[in-house]
Structure formats: structure tokens, C-alpha cells
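Only one chain is included here, represented as C-alpha cells and corresponding to the form predicted on its own.
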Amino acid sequence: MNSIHPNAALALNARDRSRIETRRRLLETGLELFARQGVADTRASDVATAAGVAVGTLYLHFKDKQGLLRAIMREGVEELMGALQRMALSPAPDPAAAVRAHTEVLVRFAESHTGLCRILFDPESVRKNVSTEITEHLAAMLELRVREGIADGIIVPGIDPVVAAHGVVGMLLQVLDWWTRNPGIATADSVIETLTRLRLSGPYQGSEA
């Protein structure tokens, strides 16, 4: 039976660690440069140089700049979805509290991930449909909640779940984009309060924030 020499195993582990560290460095550097310079004005070679690797190394990990961009956004979305799923594990006592909790998760995430938000709404991200993938994912989650609300009699009849979900997500993302670019205009608490009241003012029956 063949066995791997301990030194060879250590070398493999070292290579794995180096590969993981390089990938992490490229992701962090890409996020910083895309947010600061804009996606269109940031070249793959810029990211590689700032990360201290050859541009060929970036291509080995992400194929091209768009691959890096999508990987950055995917990680951000996974973190956000994790926060929303944790929120769902502790159901709110009523619809108003549920809407407020959902809104707070999104606002707090945007507050602590301003660079990611800049990339999400970057014109190049929109043109390449990177933003579309994320908004569709958020809308699909909200659509399910709307359908459940209609079935439970919480949401008024006649509301189209698909239209409602995209409408709410569009409003939320538009406000968060504006707010993260102009953080001094309003506090996070006031953004949460206002968005919560706007969300509750239409589809929910007899609910007040």
C-alpha cells in the first residue's frame, strides 16, 4: 500500500494554505479597488499588482476580472443570506415586527459593507447583470414571504407576490445605495424606521409600525 511521506503531506498542506491565502487576498483587494475606483476603471492587472501576485495567478483563481467580481458579490450575498436565515429562525411575534427585523438586517448589512454596496450598484455591475442576479435572489425570498402572508390573511387581497417582491426590493436597494453614498444624511435607525413604515403602509392589513 502506498503512503504519502510526512514531508510531502506537509508540503501539500502548505500549498493549499498558500492557495487559500492568495485567493482571500485577491478577493479583499478586488473589493477595495472595485469600490474605490469603480469596476470599469479597475483592471485585473491592478488587482493582481495590489495583491502582490502575477496577473496570471488571478486568472488561475477566477478566470478573469468578471469572475473575481462575481466571487466577491457571491461571498457578500452568502453572508447576507446567512443573516436573514438566522433572523428567520427566531420568528417575530407579529407582521410589523417581522418587517422591521427584515429591514434592520438589510440596513445594518449595508452600513457595515459600504464597499460591497458600491460594487453592487456600480454601472458596470449592472451592465454585466451581476446586480440582477442578487436582486432576483432577494426578490425570490421576499416573494415567498408575501405568498405566505396572503395565505395567512396578513396581506390584503389583490397583491401580486412577484410585483410586490420586486417593488419592495427595488425600493430597499435604491434607498440603501443612496444612503451608503450619503451616510451623513440619515442615521441607520432613522433609515430602518422610515423604510419599515413605508413597507407597512401598503400591503399589510391593520398593521402599524
Given for the second form:
Protein chains: 4
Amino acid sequence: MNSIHPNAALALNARDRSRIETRRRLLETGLELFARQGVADTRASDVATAAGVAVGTLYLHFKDKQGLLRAIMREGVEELMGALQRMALSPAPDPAAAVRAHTEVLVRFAESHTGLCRILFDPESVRKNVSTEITEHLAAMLELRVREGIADGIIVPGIDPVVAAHGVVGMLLQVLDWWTRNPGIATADSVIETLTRLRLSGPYQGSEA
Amino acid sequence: MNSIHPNAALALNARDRSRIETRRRLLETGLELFARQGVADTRASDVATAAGVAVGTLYLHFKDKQGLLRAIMREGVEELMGALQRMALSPAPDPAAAVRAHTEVLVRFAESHTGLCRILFDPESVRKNVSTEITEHLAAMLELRVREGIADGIIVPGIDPVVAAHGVVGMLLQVLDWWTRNPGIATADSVIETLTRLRLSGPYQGSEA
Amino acid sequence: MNSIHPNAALALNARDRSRIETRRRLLETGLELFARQGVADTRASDVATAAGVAVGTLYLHFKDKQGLLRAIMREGVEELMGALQRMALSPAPDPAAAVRAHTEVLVRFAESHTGLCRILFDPESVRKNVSTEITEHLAAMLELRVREGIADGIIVPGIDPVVAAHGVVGMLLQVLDWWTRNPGIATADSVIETLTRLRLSGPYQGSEA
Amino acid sequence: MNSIHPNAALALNARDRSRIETRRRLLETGLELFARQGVADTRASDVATAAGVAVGTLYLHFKDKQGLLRAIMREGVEELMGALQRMALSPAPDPAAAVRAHTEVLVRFAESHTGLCRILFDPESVRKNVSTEITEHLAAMLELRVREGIADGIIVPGIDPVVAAHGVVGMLLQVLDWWTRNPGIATADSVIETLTRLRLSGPYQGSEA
DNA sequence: GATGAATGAGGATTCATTCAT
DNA sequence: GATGAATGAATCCTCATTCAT
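What about the form predicted in complex with the DNA, after the form predicted on its own?
Full assembly next; the chain just shown is listed first.
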């Protein structure tokens, strides 16, 4: 379509640049408003207006309001996944280190993406199953690890992998949800430390079931 | 007014009985419909009609739709609290037994109150802060226990009580939510076992923090 | 019905006394609430409860809410008419004195029946034509006087009696309405004086038509 | 945006024209329906449908039903004020002529804006304080004149300006209300004549206070 | 006569989405 | 591509009134 341009692959003409810029502004504004006032209390036209375009334009870029919501989440999740993958590049010396690293990535991400966390737990996200998808995705990833752990003999066999995965996801997300709503009550380090210990060996001293 | 009746304090006249019965039917029907179709997709008049009364009657017994929702939850939570208190009457020999008993009560409760669990996690409950109240209540109770555990030296001091409490609540509720939605994937015993182990010592063998 | 009583005409049995007392309390309470919160914002059950009876009882005494409203007004208007008739017993020496006396009765009545005035001008009274009836009644009375005045040659013939009557009624009622809402701004004497002058010869000095 | 157009300031594009036209139709239809059936008995959707648009469109142009009512009144009142100001441009030779001119403007306006008068006295207008505002506005204007008259010595000092102003407003509005409801009973000229005389010197011959 | 639980019609308002310009 | 006026389905809640007890 832009084939007239001699270097079409690299250079974008003004229209394309403007379109991309508009889309970016909608995502940004949506993130901001959804996080601040809640998804249900943010009108599609609010986002459009705040982004400096007409409502109709929003619908040119996204199928519907939920489409915008999903796109915002997708971007955020992709970033999180990227962080998790980067973490995986430098393998941990032992499972304990791996769990700590994993926890740290999540907590740091929540710390720097408060708005995204608020949206993730927004009732509307839940209602439209947007956040369930993410929860299930994380649970599936963890379930895999638990199964590996069991196979490697480092996780006790009495554990049901699916249940455990959902338990850990619940623990992580609930804490992150609570923490982003009450950031002053605990430091990031404290949250990381506590979650890591809980994930590794529960709260009890020299614990064995 | 009922003074003719020899046992006026216990006996209710027909009108009172009818009122109480109507209220009970509304609570029951509300639980059923809210759980099945979701709170937002259940009209106030749906509940009333299904309960065999007119809409106005619902508003005679409850302030509004949310009032009905809260009442349903309150009844359920009171029942759960009762079960937890009964459990507390026969003190566990050791912390591990206490955690197992606590977990068992929750899982059994979820098993026999599926509808209530579905409502607790309904987006509308979340949106109206009905479920947040319950989450925070549970977290507060657990926080107390964690603090006691630290004082008694059975919980490692590196743990932040508030974070840990929210973590455990998140773990429990997420698993119960998932399990009541997918009851066939794990047995109650397996869920109890896994949650108990996770709460006690995490998933790992001979764990060390 | 009470014929068993030897002096049925004078003595009322307990039931009758109670019924009359209940009716009186409903009228009193209705006047109070209607005046304070407005007719539309006062529920039938509000009045009943405040009067210490059940809603149903209100409907035993009055056909409906409007019936209560009418009864309250009727009592007030009868009282006003009584005052006007008493005034008519001692005929004024001249038309000017008559007008002044008439005005004074109205203003004094408004002063001591603020609640009734508020109800008279309540939108709901207007809507249900309750106050229009009164307005028209007053206008009809005044129209008669104007016609007499024309016949007696003391009122100029260019005046249309119906128009004049409505004009004077409007003047009186608007002032009373305003004054009962803002009682501090003018004294009763000042209101009487001003209205009397306006009714007699308009505001202007040594007036000439 | 319309910069291509040689006379952009005056010319409106099709969309703007359509919006203004829609608004005008809503105002017109609202005036018609409110006057005919009363404000309370006219549904918002009635107005919209009769105006050939959907309900939502009404709420696009006006905050709510009352907003439409206020807009209708505002337009009418502005027109009346314009007429009164035009009248003030050619000053009357004497106070009597001024009063007559003022009265005439009001009566002629009522004659040609019957619907607006009906709405002004609609209980719903009263209830929402829409008409009180107008009454008070007129009273404030008249009060000013009375004060001037007193200062100029042409109005007798015994008159309280606020009371007199409300009295005259009440007289004028009550007559106009009655007359627009019963237009056949008196001619416009007769109404003007009677009101003028009443305002100037009261109904009595060679009157003395 | 008194009670008060039950009735149920009725209407304003919102906001995601469309489509003619 | 961008615009933004128009759409209209959808639902909550009130409260005057009744009538079985």
C-alpha cells in the first residue's frame, strides 16, 4: 500500500505514523482512565476525548471497548512475559533462587505497572474473562513447573499440580492486588521476601508437613 | 398483641411467619439465580418472580438489589464463621493439625456452598466491594494468627504478617474459586491435602528458605 | 349505632372518641409533614407512622392521600371563611375600611397558619386542582364585590370584574406565599398596609387613571 | 475546519445545521406537549418521538427532562425580556403611560405565547423552582421601579417596595394564567385596561387610601 | 376498627456502537 | 482515515393502594 515510497519497509508515511500514534495515545489514555476510575465507569467516549480523537476513531482502531481493554492488557502481559523470559535466560543455580527471581520479577513489574494491575483486577476485566485468561495462563505455566518439580523429585508427590498452581497464582495475584492498592504498608523488598519464603517453604520454622 | 398465646415469645403469628418465609424465599432464590446467571445478568424482578412475589416485595425486604446480595453473603459468611468457630472448640494438638483443620473447613464449606462461592467471586460482588470486605476480613483473621505464630517462634520472623495473610487468603480463595468452577478436576481430599501442604511448608521437599 | 348509650347524642363511647382522635392526629400530622417536606415528598405511610397508626388506618379515615390533603385544606379554609364572616358581622363604615379589614384578616390568618399556606401553594395541591378551587372561590367572592362596587358607583366602570377579581386574588396570594416563605423581610403590619393601599388606590400619589 | 468556505464564520456545515435543527425541533415539540398535557404527564420519550428523534438524542441536547423544560422557558423569557427592553427604548411621557406600556407588553406576550404561559404555571415548573426563579426575577425588577418611584416622590412612602413588587407580580401572573386558560372571557384590551387601572390607582373612584 | 405485607404499573436515563458526511 | 450526532434497548426502583388477618 505504501509501495510508492522507495524505502517503504522502513519509512512510514505521515498517515501511517499518525495512525500508529493515535493508537498509542488511545492505549495510553485507556490505561490511565481504566485504572483510575475503573473500566465500567469509563466511557468509550471518555477515552477518545482524553486521547484527543472522536469516538468513532476509537472504533477504527479497536473492535469495541473490550477490544481496547484486551489490547491494553496484551501489551502489559507481553512486557511481563518478556521480563520473565529475560529472567529465564540466566538460569538460577537452584530452585530456591529460581522462585525468588520469579517472585521478584512479578513484584517489580507490579511496582512499575500499578495501573495495569488495577485493570487486571477490575470487575469488568473479570466479568469479560479478560483477567481469567491471564490467571489461567499463569496457572498453566506454574503447573508445568510443578510437574517438572515432581518429576525431578524436588516437589513432594502429595501435591496436586493444578491445585498448587492455582494456589500459588492466587497468592501472588492477591498480594499484588492488595499491595498496589495499599502501596505504603509494605516495601517491595518485604513483599518479595515474604512471597518467596511462602512459595518455598511456607511460613513455619523448619517446616515439614 | 399475641398475649393470648401461652407462649407468645416463641410463637409467631401468621403474618410474621409469612414475612419471614417470604424473606427466606427471596434469599434462596437470589442465591440460586445470582450463582447461575451472574449478579449483573439477574434482574431484581427475576428474583422476585422466581420467588413467587412482586418486585416491590423484594424492595420491602431489602434496600436494593445489592442489599439482597449482601444479605445472601452475610448469611453464608456467618455459617462459615460458625463452622470455623466450632472447629476452634476442639483445639488442634499442633499448628500443622490446626492448619489442616482450617483448610478442611474451608474446602468442605466450598463444596457444599458452591453457589455462594460463585457469588463471592462474581464481578458485581467485587465491584460493589462486597467480596473485598470478606477477603479483608479473612486476611485480618489470618494476620492475627501469623503474628501469634511469630510471637510463639513457630513462624519465621522474615515473614511480613500482612503480606503473608493476603497471600494465604489469595491462595485459598483462588483455589476454591477455580475448584467450584471445575469441580471434576480434583477431589476435595486432594484439594485439602495440597492446600494444607502449601500452607505448611510450601511445595518443596525438606524445604529450606 | 351507639343507641344503647342513654345519652348517645352527647357522650361518645371509647371507640368513637378514639376514632375522632385518630382522625385529628392524621390531619395534624399531615399538615405538619406536607408543609415541611412538600406534599409529593411525603408518603402516605410517613403521615400514618408519624401519627402513630398503620397506613391502612389512614385509608379508613380518608379516601386517599389527596383526600387527606383536601380535608386539611377544607378545615383551614373553613376557619378562614369563619374569620371573614365574623369580620362581616361588624360592617365597615366605608369601602376603604372594609378592604383594610379584609386584608388584615387574610394576613393575620396567613401569619398563624403558615403550614396551611405552604400546602396551599404546594405544586401537588396545584396539580390536583385543590388550590385552584380555592383561588377560584376567592376570585368569585371578590368578583361579586367588584360588581356591587360598580353598581354602587364606587368602582370605575372601565374595570372588568372577573379580571380585577383574579388580579386582586393573585396579588394577595402571591404576597402571602412569598411572605410565609420569607417572614423576616416584612412585618405583618407593613404587609397589611401595603396590600391595603395597593387594593384601594394603587401605589401612586394622588392617583389619576 | 470549514476554512475552505469563504464565509466560514456564518456558514455552518451540514452536521452543525442538522444538530441545531434537531435542537430546535425538540424545543418546539417540548413546548407543545408540555403545554398541552402538562409536564408531569409528558414522557421524555414522547417529546423525542414527536420530534422525530430517539430518546437518547434528547439527552444529547439537554441534561435531562428538566433541562429541556428550563431551555424552553429560558428562550421564552429571553423573548419577553427583549420585548420589555424594546419598550423601554421609547420612554413613556409619564408613569401612567409607562405602566400601561409594560402591562400591554405582558398581555400581548401571553396572548401570543399561550403554551409558554401554561408551562410557566405547570406544577412541575413550580416544583422544580423553574417558575419561582422567573417570578422572583420579575419581582426584583418591579421592586427597583417602586424604589425609584418612592425616591421620585410619585409613589406613596407607606408602600413596602418588596411587598408591593410581589403583589403586582402576583396580580399580573395570576390574571395571565387565568386568562390563557379562559381566553374567551375577556378581550386582550379589556385585560390591559383593567390591569393598568389596577396597577395605577386601584379599582376605586377618585380613590383615597 | 386496625394492621402492615404485598402489589405492580410506570418512566427517566445511560452509553456502546454505527454510519452518513 | 476521521468525525460526532444519532440510536434505542434495557432495568432499577417507588409508593399509593389493597385486603387477608
